[in-house]
Amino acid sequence: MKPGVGIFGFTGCAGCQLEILNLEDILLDLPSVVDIINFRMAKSENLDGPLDISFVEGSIMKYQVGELKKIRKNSKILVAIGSCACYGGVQYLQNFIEKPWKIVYNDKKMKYASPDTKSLSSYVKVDYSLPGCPIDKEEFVDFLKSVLLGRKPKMKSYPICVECKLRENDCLLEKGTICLGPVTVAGCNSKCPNNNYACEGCRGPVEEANISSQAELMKEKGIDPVDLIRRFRMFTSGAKEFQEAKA
């Protein structure tokens, strides 16, 4: 019997699961080697499971919670699949912001329930995370294979640099550009910088990442210390390493 697999979306833009539907020159093989139980953003007709596999996007509000247990309940392996379902997102961003409706509304007199969405993490057991805004699909389909292959998928360790320096590109830090390249972890074959364009850190921090001396390094740089902290809870703001970035 081929697989099951689950492919889920909670609170985020359904970017993640776009890219999956982009993966043009093979999403039609899909279905020979897997079994697609659950996709709505793809199929009108899901079921529950069991499943073999899950992969979950977007981050966690907390009317959801028995809804993601109940998919972790129902497999085998579950999968956090985009920076929403790994560290909470953009959206986790209010946390740091008193009253973040005012800012956005100018409205004092308005009620407004904080949704104080969380990763899967902070709820469930998340056997692997595939980090990104959205996810890198080579990445996601490398990982597929090695799961139906029977073998331990590799994830990456050490990066962004080291994907920039395979492929020759000039450090932008040495042009003076503020890049996160240094502390952010690989797997995107490094996408932005590739394009001249500043790695922004939505894939989360590496292991062991050196957050105080990127800071640093940063200041050196002339970056306002303000934008500093900005720079590193845009997109994985909830991260600790990134939490614990200081101006």
The other form holds:
Amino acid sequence: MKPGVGIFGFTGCAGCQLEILNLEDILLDLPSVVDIINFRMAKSENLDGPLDISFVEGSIMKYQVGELKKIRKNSKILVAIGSCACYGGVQYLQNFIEKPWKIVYNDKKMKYASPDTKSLSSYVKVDYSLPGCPIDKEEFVDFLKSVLLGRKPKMKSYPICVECKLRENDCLLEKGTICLGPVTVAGCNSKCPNNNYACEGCRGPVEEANISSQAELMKEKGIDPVDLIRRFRMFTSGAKEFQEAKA
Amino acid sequence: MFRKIKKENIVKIVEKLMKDYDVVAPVRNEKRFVFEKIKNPEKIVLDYDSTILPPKKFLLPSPEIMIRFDNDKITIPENNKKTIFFGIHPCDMNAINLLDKVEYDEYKDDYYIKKRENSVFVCVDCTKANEYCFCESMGSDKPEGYDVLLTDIGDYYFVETGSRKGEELVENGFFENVDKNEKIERKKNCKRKMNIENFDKILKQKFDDKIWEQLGDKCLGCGSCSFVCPTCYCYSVKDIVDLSLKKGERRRVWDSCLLVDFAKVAGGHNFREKRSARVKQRMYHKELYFFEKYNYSACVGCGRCIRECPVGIDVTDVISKIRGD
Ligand code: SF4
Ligand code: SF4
Ligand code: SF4
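Now that we've seen the form predicted on its own, could you pull up the form predicted in complex with the partner chain?
Full assembly next; the chain just shown is listed first.
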């Protein structure tokens, strides 16, 4: 029996779901190995479950919690995909600002309170996380294959620098640019440094990320303390490591 | 055998060699240099300082396909292409001599051995040590194990051969006879030094020194130091399958003792739980354990790990600190 898969989206740009659709070379082969039970972005007939694996994108606002819990109940394995689902995403930043809506709307009267938005794991048990903004589609396929083979998926525990060094890129840090590669979990094949653009940490912290040493390094390169914290928090401010980061 | 070759003839000789060999040589990459399989010999730069990755990127490539499988059918990829490493420095040649000890004597790694036997090494003596190199301290500035050695003598390279392969290579019109056996003065050019006297004894005493904790606090665990090291050879193995789940390949990729899960075993126990233990492991393996086994330090002083470490962890500095210099 083919495993049943659901792909869901909550608060986010839907870019991670789109990445799955961008798997053009193998997209039409996927239904031969899995039953796509629910994927609203791609098909019109969708069932709630039962699901062997659900991939859930987006951060969660209060009113979405019930929906998320339903998915959890219907799924054997629940996977957070993308940095919104894993860490709350860019939108989590509002938690660090008082009255964030004021920045945009000034004193205009607001009909809604600022949305309270959080990662999936704030509300339900998450079995695996595939971070990234967006996810890396190859990593998504590798993950799927591991599950199909009945193997425990191996999550990467090394930083971007590993992928970068193997490509023999001229290190941006050495060239004086601030790069978050050393504290960011690998999995994107160092896309940004490969193109001479510093890693901005969209995939979130690597296991045992040495934040204080990275902060020292950034200060040596001349970053001011406010910017330093901002850099760390841009994509995954919901990550504990970056919440606790000190300049 | 001694010869000489005009510098302008280097491009011509490489063009000729390219008919029978893959030629790997240093070329410019932005501000630095890398070894590359040469398509255009004009791009070769022989007066380079150092490359980002060492020649092991061809001898122990990452990834290396170990087997291909299709259901029950298994094949080992064949590669009989002959390669000439053209313009590698003595430190890198000495690093290959050290890798030989591991890959021939200890493990008999057929993938390495095959490539090694199909290779010819044309070394070029180094003229441009950068601020990180300290090969002279390690004794690896003396070229050994080469097939051909080139030394810059102005408009010419002075040519020495070290093997039959090398002698065959210089048997052609591009290499001119030299009248008398001019003795070449090798210039010393390293600025950095490391005192390796009684190395083993001192390291043994300093196993519990507080310096390891300090380095552990600093290290980012990025693994760069070992990926760029010409004598680091650790790898891990993984299977890559297609969607049929029956067909694919087994690859080995470089691994590093600096990475969090290098010493993690099934069940989740990590034998080197602390970052300080990982930093220490690399230095101890280079400078002590390898020495105890083979009577050589596994460091050739190429300086790559110093240059690449984002937080400036520097083996020469560490050793001088634990010596109390
Ligand atoms: S460029 Fe960035 S990712 Fe690449 S090695 Fe340097 S710090 Fe690491
Ligand atoms: S330990 Fe460092 S200096 Fe020594 S050979 Fe390796 S990379 Fe070069
Ligand atoms: S290069 Fe430096 S920071 Fe990176 S693992 Fe090696 S010692 Fe640690």
